[in-house]
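Encoded as C-alpha cells, the following chain is the form predicted on its own, with no partner shown.
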Amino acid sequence: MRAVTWQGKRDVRVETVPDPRIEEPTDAVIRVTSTGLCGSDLHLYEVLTPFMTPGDILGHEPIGIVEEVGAAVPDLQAGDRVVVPFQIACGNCWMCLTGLPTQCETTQVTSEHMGAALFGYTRLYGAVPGAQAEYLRVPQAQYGPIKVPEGPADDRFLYLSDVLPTAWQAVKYADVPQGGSIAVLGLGPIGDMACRVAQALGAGRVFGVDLVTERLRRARDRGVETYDIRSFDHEKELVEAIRDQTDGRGPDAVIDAVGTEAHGSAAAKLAQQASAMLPRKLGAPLAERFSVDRLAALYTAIDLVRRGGTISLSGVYGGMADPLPLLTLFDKQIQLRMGQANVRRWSDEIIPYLTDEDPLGVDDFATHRISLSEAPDAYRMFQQKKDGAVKVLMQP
C-alpha cells in the first residue's frame, strides 16, 4: 500500500509499505477513505524529531470502511463505515471505564512512562503505524471505532477522530458559564472548532486570537470577536484590549490551542532547533527535558484569564524544564486543565450536532482536499501557513 512516512526533519515521503494485517483477535483492518493532516503532525515534522524513526507512518485522523475483523471484535463486520479515534484504548480497564481512554491501562506505553498508545505518533506513544495510508490496522477494535451511517460525505464524521472531541473537551474543561466569555488563543483547526463548540454550548462572547489573516477571517465570519496579535506592540496590550471588553476582569476562561510552537519564545525555539539537529540519543533527552516548549501562549493565557477563571490546554506541550509562574497561578486562583482528548468519552455528546443543519460547520471546515501523493507539499504548506491552509484532508 501507499503511505506517508517520516524520513527526517521537514522530510515526509509517500512510499510503498507492506499492507497491514490482523495480528491480534481484537484487531480490525480498514480501508481509509479520508484522513486528516493535524497540527500535532507538524510537531513531528519540525520539533519532536528526536523521538521519530525513519519510515514511521504518520497520521491519526481516519474514516474508512472495515475490510476485516479479528475473532474478538463482535460489533464490527466487513463493509461497516467507521471513524477511528486517534488514541488506542481497550474500553474495559479502570481508566477507560472512568472516562479516560487516553490513560488506558491496557495500551499505556509504560516503557516511556506515557499514556495510551496513539496512531502515527512518536515512540513515546508506541510508534503505532498511522492513518495517512491506504489501509490501517486498528488494535482494540472491539472498542475504538465509531460506526457512522453510509451516505453523507466523509467530512460530516471524519472530525470525530480528533478535531471535534479535542475542541469539545477543551471547551468542557474550560467550564464557561452560560452566557459567559472565553478567549481562544490560536485559530488553527482545534482553536477554530473550539470557538464553534463554545458558541454552540452557550458562551455569550468568544474572543479569538491569531496572526494568520485567513484564520482570523474564518472565525470572524462565524461571530467570533477576533484579535490579530500583529496589531499589538506587546502581549500586554492584547491582554488589556480583551479585558476592556470584559469589565476589566478578563474572560471567564481561556483555551490555549497553540502549544509547543508558540511565537514569541526565541530562546526556546533555538533549543527546539538544536535538539532536532542532534543525533537522536543526544537530541531526545534535550527535547524532553530542557526547554523544548515555547510557552508564550500559556503565559498570555495566565495573564489574560480573570481571577478564579479556568485555563484549558489543548495545545501539545512536550518539555519538563520550563518555569511556570506558580505564584500568579496560585494568587489568581486559576484552575488549569489539560490532556489528550478522551474521544469516546465525548463522541455520543457530539454526534447529535452532526445533523443536516450542520451547526458546527463541519461540511465546509476543510480548506484543502488532496490526494495522498500530494502529502509532502501539504505538510510544507500547512507548516508555513500558506494558501489559507487551516484543515487539509487527504483521499488515499
Ligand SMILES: NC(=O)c1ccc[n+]([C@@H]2O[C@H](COP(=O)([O-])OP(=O)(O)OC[C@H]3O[C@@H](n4cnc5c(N)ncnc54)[C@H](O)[C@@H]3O)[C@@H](O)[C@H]2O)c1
Second form
Amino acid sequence: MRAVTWQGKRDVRVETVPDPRIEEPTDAVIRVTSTGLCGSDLHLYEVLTPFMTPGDILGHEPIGIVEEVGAAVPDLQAGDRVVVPFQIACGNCWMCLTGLPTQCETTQVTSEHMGAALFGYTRLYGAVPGAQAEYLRVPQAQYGPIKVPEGPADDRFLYLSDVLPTAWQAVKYADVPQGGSIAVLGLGPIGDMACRVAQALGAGRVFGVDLVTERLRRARDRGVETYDIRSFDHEKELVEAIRDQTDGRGPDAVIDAVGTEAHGSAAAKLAQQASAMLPRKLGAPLAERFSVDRLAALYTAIDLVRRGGTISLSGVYGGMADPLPLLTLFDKQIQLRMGQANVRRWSDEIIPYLTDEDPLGVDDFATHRISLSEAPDAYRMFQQKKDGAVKVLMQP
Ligand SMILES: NC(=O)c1ccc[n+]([C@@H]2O[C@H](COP(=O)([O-])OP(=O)(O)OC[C@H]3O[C@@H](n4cnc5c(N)ncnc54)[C@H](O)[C@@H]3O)[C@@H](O)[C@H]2O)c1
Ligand SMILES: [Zn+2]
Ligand SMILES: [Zn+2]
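Please could you give me the other form, the form predicted together with the named molecule, since above is the form predicted on its own?
Starting with the chain above, the whole complex follows.
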C-alpha cells in the first residue's frame, strides 16, 4: 500500500510499504477513506526528529471502512464505517475505566516511561504505524473505533479522532463558569475548534489570539473576539488589552493551543533547532531532559489568566526542565490542567453535535483536500501556514 513516511527532518515521502494485517485477535484492519494532518505531525516534521526512525508511517486522524477483524473484536464487522481515536487503549484497565484512556495500563509504553501508545507518534509512544496510509492496523479494536452512520461526508465524523475531543477536553479542563470568559491562544485547528466548543458549552466571551491573518478571520467570522499578536510591541500589551475587556482581571480561563513551537523568543528557537539537528543518539536525551520548548504562549497564559483561574494546556510540550514562574503560578492561585485528549471519555458527549445543523461547523472545517501523493507539499504548506491552510485532509 501507499503511506506517508517520515524520512528525516522536514523530509516526508509517500512510499510503498507492506499492507498491514491482523496480528492479534484484538486487531482490526481498516481501509482509510480520509485522514487528517495535525499540528502534532508538525512537531515530528522538525523538532521531534530525535525520536523518529526513517520509514515511520505518520498520521493519527483516520476515518474508514473495516476490512477485517480479529477473533476478539465482537462489535465490529467488515463494512462498518469507523473513526479511530489517535490513542490506543484497551477500555478495560483501571485507567480506561476511570476515563483516562491516554494512560491505558495495557498499552502504556513502559520502556519509555510514557502513557498509552499513539498512532504514528515516535518511539516514545510505541512507534505504531500511523494512519496517513491506505490501510491501518488498529490494535485494541474491541474498544477504540467509534462506529458512525453512513451518509454524510467523512468530514462530519473524522474530527472525532482528535480535533473534537482535544478541543472538548481543553474546554472542559478550562472549567469556565456559565457566561464566563475564556481566551484561546493559537487558532490552528485545535484552538479554532476550542473556541467553537467554548461557545457551544456556554462561555460568555471568547477571545482568540494568533498571528496568521486567515486563522484570525476564521475565528472572528464565528463571533470570537480576536487579537493579532503582531499588532502589539510586547506580549504585555496584548495581556493588558484583554484584561481591559474583563474588568481588569483577565479571563476566567486560558487555553494554550499553541505548544512547544510558539512564535516568540529567537533564542528558544535556536536551542530547539540545535537539538533537532544533533545525531539521534545525542539529540534525544538532550531534547528530553532539557528545556527545548518555546514557552512564549504558556508564559502569556500565566500572565493573562485571572487570579484563581485555570490554564488548560492542549498544546504539546516535551522538555524535562522548562523554567516556569512558580512564584506567579502560586501567588495567582492558578490551576493548571493538561494532557493528550481522552478520546472515548468525550466522544459520546460530542456526537449529538454532529448533525445536519452542524453547530460546530465541521462540514466545512477543512481548508484543503488532497491525495496521499500530495502529502510532502501539504506538510510544507501547513508548516509555513501558506495558502490559507488550517486543516488539511488527505483522501488515500
Ligand atoms: N492534547 C492533545 O491531545 C492534542 C491533540 C492534537 C493537537 N495537540 C497540540 O495542539 C497544538 C495545536 O495544534 P494545531 O493542529 O492547532 O496546530 P497549529 O500548529 O496549526 O496551531 C498552532 C497555532 O498557534 C499559533 N501561534 C504560534 N505562536 C503563538 C503565540 N505565541 N501566541 C498565539 N498563537 C501562536 C500559530 O500561528 C498557529 O496558528 C499543537 O501543539 C498540537 O501538537 C494536542
Ligand atoms: Zn492530531
Ligand atoms: Zn486500558
